[in-house]
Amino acid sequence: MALIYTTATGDDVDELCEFDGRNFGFRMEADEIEWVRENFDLDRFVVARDPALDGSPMVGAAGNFGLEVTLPGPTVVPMAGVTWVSVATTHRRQGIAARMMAWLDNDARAHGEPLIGLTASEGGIYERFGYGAATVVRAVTIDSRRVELLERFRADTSSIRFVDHTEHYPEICAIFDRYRRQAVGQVSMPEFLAQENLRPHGPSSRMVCALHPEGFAVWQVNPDWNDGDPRHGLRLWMLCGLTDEAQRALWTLILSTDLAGEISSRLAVAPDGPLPYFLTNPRALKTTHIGDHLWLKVLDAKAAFSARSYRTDDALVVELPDGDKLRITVDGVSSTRRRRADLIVSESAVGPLLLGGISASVLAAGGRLEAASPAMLRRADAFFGSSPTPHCSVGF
């Protein structure tokens, strides 16, 4: 018997956050169901039944939530947010997830969102449905012990004040949403999003938020005494500054906290910022991981290659995976019937070529790209470029 797909509603939230905990191994507690209910446009979400089973359990499900992304110029445009997407382990490998991650994408087109992206809980799954890793994430520890900030980069702290984040979310959601509209590769952040993002790991664990006026700091203490020499670890979730007095600040405050050792952070420090720089000791300032992060798809190509600005005056030929021409340049973007292209992009490259931080060197090396002269790769490398290298510090 066929397998049965259908929009959510109210009626599937109980057994769509049992099914979703059991395949991400957690557990929701009855507040957190009731803040799925409150907070989820269930119109967007899509769930796979089996009618062959007693009960016609729920299989599969995924969904979509209305964001937007921060593209150079820098311009922000709509996207979908893929999120909560599995298929249950008694089913794989039956079309499942494609079945879904189509529904998802004439969604978006729906709603007239132009990309649709993603942060992967795994990296293998999603370039067969034509995402691209378009941003990545610099995961870092900093001995919190051997090192601080050079005295010339130090900042006043005393209009910073230490808050409960949960009754602060309007102020800290104004400051993001100033923030991303300004940095390439920022994904939209309501308030429903920075309560899944900004809740703490851990029972023992405790969360404390930093509020600047033009910033906010927010971390996790992880108690660890070490018989009377402690060494607390800091994790630190998100740091946003709208100046660089404001970034300062916070950081002068985060290497200044008693009693901490390591301070670790996975999303907070941008790939090439310039933290390093302002240490005492740069050596104190490990990376220990670089991986993907935001996965973007472009479902309307036209739409969001004439949404973002370029580096160079040029125009270049970029033939799609469905065989469409487009000529792309300074002042727009139109279809062409030229016959030889400059470059032929595979789906997965197309997101990331459009974000710019991945270069179309690196594309045409990982054979997503191909060009038609190596003249022409460091033209397109010039182009589409985009520089501090995007960077997305939310997850979805």
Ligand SMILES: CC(C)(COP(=O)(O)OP(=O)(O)OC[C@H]1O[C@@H](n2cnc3c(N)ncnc32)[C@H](O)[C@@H]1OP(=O)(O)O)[C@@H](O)C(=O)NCCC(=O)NCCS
Contents of the next structure:
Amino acid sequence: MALIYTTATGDDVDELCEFDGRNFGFRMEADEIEWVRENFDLDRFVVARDPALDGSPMVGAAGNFGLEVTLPGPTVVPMAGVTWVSVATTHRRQGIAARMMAWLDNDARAHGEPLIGLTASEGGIYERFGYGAATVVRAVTIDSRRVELLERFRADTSSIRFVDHTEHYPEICAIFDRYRRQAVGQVSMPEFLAQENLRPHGPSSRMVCALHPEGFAVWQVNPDWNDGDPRHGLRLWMLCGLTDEAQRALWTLILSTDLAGEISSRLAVAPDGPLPYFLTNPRALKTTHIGDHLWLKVLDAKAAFSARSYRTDDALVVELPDGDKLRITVDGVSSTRRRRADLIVSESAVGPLLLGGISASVLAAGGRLEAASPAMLRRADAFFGSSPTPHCSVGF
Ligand SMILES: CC(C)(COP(=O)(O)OP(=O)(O)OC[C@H]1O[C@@H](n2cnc3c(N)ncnc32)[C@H](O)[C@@H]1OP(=O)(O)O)[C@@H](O)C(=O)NCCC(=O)NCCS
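In place of the form predicted on its own, output the structure of the form predicted together with the ligand.
Starting with the chain above, the whole complex follows.
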């Protein structure tokens, strides 16, 4: 019997939470199920059921959040944020995810979103669905016992307040919102996503939120008394400063936290940010992992490439996977019938090229893009590139 695919409703929420928790390996408590009920737009979720089984249980689920992403300009464009994609272990590799991903594309188009993006549980899943890794994550550790900020970078911490972050989401989200609109690669963080991104992980629930008038940092403390030589672990979930002064004040505070040993962060430190230059010993900051973070798929290339700015006064013809050709200039984007394109782009390269963090040269070397000549590749690097490297510090 064929599976049944339907838009989710309120009646699906309990089963959806149980199903998702089972597939991702966690249990959702009653308050988290309530969080789903209150915040998810269930019209944007699809569920698959198997009528051949008793009670027609859920065997697949996936959804979109209505988010925004910042492109070079900087300019903010709507982006569907894919989330909660999972398929029952008993029903894997039968095309259920593929069918749901197509449903999500259609849902995004119906909402007028030119882009659809996600953060992936595994690296090997999403390229076949047209997504390309468009931002890089740099996980770091800092041995706070070996390092401090150089004197000239230290900033006054007296305006920072320690607060319970769960009572200050509106301020945190307002600061982040101002920040992300100026920062290429950043995705919007509505309050319900802040609750998810700033949730403590593991046994310790001691979270610390340092709120500056123009920034905030949230970290989790994992105590380690180490037989009288304390080295508590500080897991930095997010650090956001609207000004250099706020950034430096927050780092001054974190690096002078008593009893701290290792500070670790997955998303709070930008891949090419200046932090190492601020430190008395830059080698105390170690990069422990570099990998993909935000995967992007472009659903409406003309709208997406029209929205962003470009770094050189050039005009390039790009052939898209469907054969359409766009002439992209600093002044606008138009369809063209020119026979030969300057660049031919595979589907998974369109998102990274759009965001500008992965160069055309790297995409070409990786077999995802072809250029008419080496000189054209250099022009494309200069034209599409974005600096600093796009960074996304939100998960969804
Ligand atoms: C990832 C997951 C959703 C895939 O569901 P599925 O229904 O088995 O996927 P499909 O049958 O539609 O597979 C479509 C294609 O993707 C491939 N694929 C699926 N999962 C893959 C994986 N984890 N790694 C690499 N390729 C994968 C399939 O082989 C298939 O390839 P083909 O088109 O060449 O035949 C499912 O394995 C799952 O629920 N995993 C646990 C939760 C999870 O990680 N979700 C993703 C969250 S970001």
